[in-house]
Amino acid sequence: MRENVISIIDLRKFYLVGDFVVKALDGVNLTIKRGDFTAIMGPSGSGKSTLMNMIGCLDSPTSGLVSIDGEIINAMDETELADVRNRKVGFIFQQFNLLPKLNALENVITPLLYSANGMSGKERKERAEYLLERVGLKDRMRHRPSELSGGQKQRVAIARALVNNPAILLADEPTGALDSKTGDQIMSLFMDLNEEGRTIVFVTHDRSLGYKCRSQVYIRDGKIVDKDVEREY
């Protein structure tokens, strides 16, 4: 049986705005297990970017249960959740997100810098080059981002989210700001990767992408209102 990767238990984010408190969560309750391809589907507003917040380690809840790969991050500081993500979740996001002045092969090794994994500088930039390999861009490696295209761009932020084996691929409208033709790609990069065990959550507000996944969740107003069971593709 497979573990559990994402547990979420009887979750609540509220904010105070003026004299008025904002359930952004309300009650939510999710398990995703290792190797599953969840889309999280809903309108703006409906809470899907907090809970993406909570999965991805960016905020605590104000009550409820969050465990992440093992880790429960309920109390977590600031410094204990950035060490969590970046060890534990790897984002990939509508914009891209890459260093302008660093090129692709730079940007992928940046991660890295960051985390105590005892590699060497050669060691990195071998993980590197292998992973842009990986995504199409064994070409592409000494080019900055304003040399490659929006497709191309994409495919150097997967790289870097996978570059520290992350347990969690975050991708946050990842096709947003790509044509239909190369969000077709990157979709079916995705669907790659999730044949390899990766585990994917997928934020979006588009049905037709969410329901490219194995599973789609659907949260409107803080709340979770529907789920469709992992199917094969």
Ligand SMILES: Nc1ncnc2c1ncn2[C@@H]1O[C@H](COP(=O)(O)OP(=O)(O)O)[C@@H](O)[C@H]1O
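To test you: the structure above is the form predicted on its own. What is the structure of the form predicted together with the named molecule?
Partners and other molecules omitted; one chain follows.
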């Protein structure tokens, strides 16, 4: 049996907006096992990004339990959350979120500077080069984001997300800013990474992309309304 990497029990996240309570997540139960490739699907405003932020330790829940790779994050303070985030989670965003003044190599190295990995400068550079090669950017390492296409920027972001060897890759609409052909290429890269054993949570409102993942979870008004049984490719 594969172990659970993510366990979520009765998770709620409420926001107070004026004197109005927004129930962004309202009783979510979800388990994700090591090696899963799960699509989180649902309309805009349904709570997908809020769920990502909980799994990614960017924010803490109103109530419920969230366990990430064996660490229960509910009672953690900001410093502890940041530590779990750095060690366990690699993020990929729609807008890439690269640092514009750094080249591709420097962008990928950056997370290594914030984690206690004991690596030398040479080792950090070698690790980043290895990952940039892995995502097909061997000859673009010294380019800044402004000199790269959208697809290339997302490849840099994927290499950066992998650099600390996280237990989970969290991708929130990673192809949302790309044309469909480039989006398909990025999707293929995620599929290859999953084949290699990476656990991936993939947020999308695009059904055709969601169905390429191994399993699908549907969310609406902060609640999971349906789940598809895991299948092989």
